[in-house]
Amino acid sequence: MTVLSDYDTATPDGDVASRPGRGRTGGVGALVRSLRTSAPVLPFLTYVILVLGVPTAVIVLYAFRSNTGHFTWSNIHTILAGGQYRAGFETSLKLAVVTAVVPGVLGTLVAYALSTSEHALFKRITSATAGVLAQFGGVNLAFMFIAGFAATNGIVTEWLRPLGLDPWNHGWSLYKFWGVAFVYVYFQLPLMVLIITPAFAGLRPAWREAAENLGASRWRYWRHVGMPVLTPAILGSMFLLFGSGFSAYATAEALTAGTIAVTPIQIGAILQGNVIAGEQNIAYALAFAMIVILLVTVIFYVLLRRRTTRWLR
């Protein structure tokens, strides 16, 4: 026996047939509901497509295009074969690694101090300060360090000179690689604190209590429980710092005026017209290579983040 619904009719032979238009109506209704649900997201998707998608497509297109409009590998070969562009990539990668590892380690220690501190006011002040300093960069940051650590009239330099601790007398320069790395640590360190602090908050007190009940010391707890759980989160945060240090432009440009060879500054110089004739598309090739490196960085971060959430959910 066939039970008919409110939307079905019976044929003369006793078969059940749906009313005409039922499938269309249901499909249209589902489409309307789907559009209504996703409508608030459409402005954001439009923004992402126009600001990120379209420029990325243009970069990929022109990275493999000659000045005559034909497909070519010469742009990629030019930036990888050697010379100033390859040196810029090597310097950028080295700078990114240094400014990811050093702030990563220091930021992890600060986050640990925050997680174990019992002073709520100290936690709020430190978190708020980290949020502000992580966004402080560019020309303002470069000017602040020039005023503080310049060789002749820097305020901090003048304080250190009578103590015999003037770093300029030991070969250090604010306008070279290690000087730029020193400045980058200023905003990379608070960024690491902001990223890794929630991971420390995700450690369950029951784990520590269980370890203590089994006779484990604090060191053994962190060695066998805390650090294995936090290691993916720490490494993932360092990958984010790597991407931030690799792509930073304004601070290094304002600090060194382009005297240090890093890829973002080289792209800016090409866009300003400082390029050999016939190599106008080199900037697109450099940007394409940066996109590939940052894409790999994001993939590693997502994989590590997925492993982290398995334990800290």
Given for the second form:
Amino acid sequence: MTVLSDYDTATPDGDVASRPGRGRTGGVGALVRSLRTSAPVLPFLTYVILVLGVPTAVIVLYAFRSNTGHFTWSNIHTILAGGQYRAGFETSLKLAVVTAVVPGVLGTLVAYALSTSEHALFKRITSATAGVLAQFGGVNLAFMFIAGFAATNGIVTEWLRPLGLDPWNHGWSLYKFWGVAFVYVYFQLPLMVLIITPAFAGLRPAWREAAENLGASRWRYWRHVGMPVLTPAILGSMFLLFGSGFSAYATAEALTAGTIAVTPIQIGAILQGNVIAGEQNIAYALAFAMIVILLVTVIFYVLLRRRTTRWLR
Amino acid sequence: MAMATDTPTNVETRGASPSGAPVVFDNLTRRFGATTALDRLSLDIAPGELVALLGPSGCGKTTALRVLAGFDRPDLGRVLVDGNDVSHVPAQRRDMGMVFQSYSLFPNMNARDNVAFGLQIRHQRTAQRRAKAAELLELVGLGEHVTKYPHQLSGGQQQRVALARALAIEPRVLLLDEPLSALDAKVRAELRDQIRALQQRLAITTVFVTHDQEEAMSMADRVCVMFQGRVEQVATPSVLYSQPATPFVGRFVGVSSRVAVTRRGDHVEVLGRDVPIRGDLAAVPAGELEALLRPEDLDVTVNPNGLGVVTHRSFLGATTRVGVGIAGANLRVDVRSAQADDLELGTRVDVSVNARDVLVTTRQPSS
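Could you give the coordinates for the form predicted in complex with its partner chain, as opposed to the form predicted on its own above?
The next block holds the full complex; its first chain is the one shown before.
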């Protein structure tokens, strides 16, 4: 039997029928047809090449270039060998993991609540709020948190102080790792809600009823069906949050004035030449390493998403 | 694909005597706001019987099935299974197998694990439940697909796995919620026969919801025609077809033509012939009447001076259905295909009634 792909058709004797533009049809004609069908996306493709492809190529090129213009591994060696750059990487990875897992878990719980709630108003308000807050980052967000949680005159800090809950008295600082992580959660959590809610909506009521019909309690349905079906989507979404947390720059920069040693801030500092001069190629090497990590993240995300899509379609 | 003929030992044993439980819908009422989905529905189903709930969309058939499955509660009335009131027993404790309209296989499990799920919930050992799942998959003709996931199976195969999954827990009542409606015609016909054969072999009491009268008539021991939450008629398919108890059943089940008639005592005049009125004469409404005529109740003959004109024809295989416009009515008449050659469109014809009696009802506005 001939195994057919989604796009193949079979003749009654089992042969795969030829498709337009395939095989013996003229090469030039096929190219023209291909260009004609691709024409609507060409402007976007051009845009992507200019703002993503070219900068990426420049980064890769300079990451392996010495100050004298020759090929070198030394930039990569420098960032992996230890010292401030590797420490920066480790902090960035830790920040990305924390701000992927915590909002990932909390966002999943919120999405579960949304999926099981029968209050349409609650659903609408939560979805709309998540949509707005997920976009609320950068300088505005940093100033909002400074206004709220600064050690002195922070509005929320002043509320908490009389209750004996002032976090600054317990070693916490808004301008250090856990402070930055706290601020990141603010926009990562709604982002998670936005991403994962459609996956919950994709769970078919018939699966729950079928499980119940076969004797499963609600817990056993979630354990054997609901969670396994959602796990790839949840993990995929967490990878997306990881990428977002790993590469965020403006919020951390505005909040800490560049005092937290995370890779994006280190790259910014080098390229601006404020503190370190003549190490631009190190910045490109750091950016190259970030691209590699983000690429791996995206690959995991796509693989997990593919499985979810297959299950939930 | 042909269903396997070998029957697994445990299934064979069950088939030796009826293992289905009697089911009773006792005066069930279910309302959704201002809508009454079930209106004092009562129905007795014998052990091992297959009853089809048939009716148009919104007639309450799915609500009745969901109440029986435990997914919904009646506002009034009871559901009795094996004599026990299960109206307030949760769905997971009813031990009923169910096949859903949409493919409801768990996407994260292969065919075998889907079938074994109910046994896993019942804490059966892995080896036992896998063996039983494999047996049941063999029974529904999918022995070679045990490790395939739902997305790797066709719609028909998925519904067979769903059937095996429902049977795995050895239910005494099997519920089928339009299980064939998403399948193409050929697979539907195949699976219809297989479900019926399996149900008869296992003698499981089965309630089958469908809006497809052909499915209901070909599979069920009895058909319960529902309309607006009420039972219109419960009867064997042949009685339902030949002796519809109400005008709704007459119109809904099978094909019928409507002809304006005049009552003369216990007869009506139909197309120039006096024909006895079927059923209780006291129940015949007053006012303008019409008769419901099946295609086989009529004969058509070519006559250049006839009052009727052939308006359309549909080849159905052995028979051809001919549409005849006559005296403001559109009649559908079945003739043997071999004799239909003369009945071209526009041919003038005579139409006569050959029925022993006819069902009479209040005249409906022409549609």
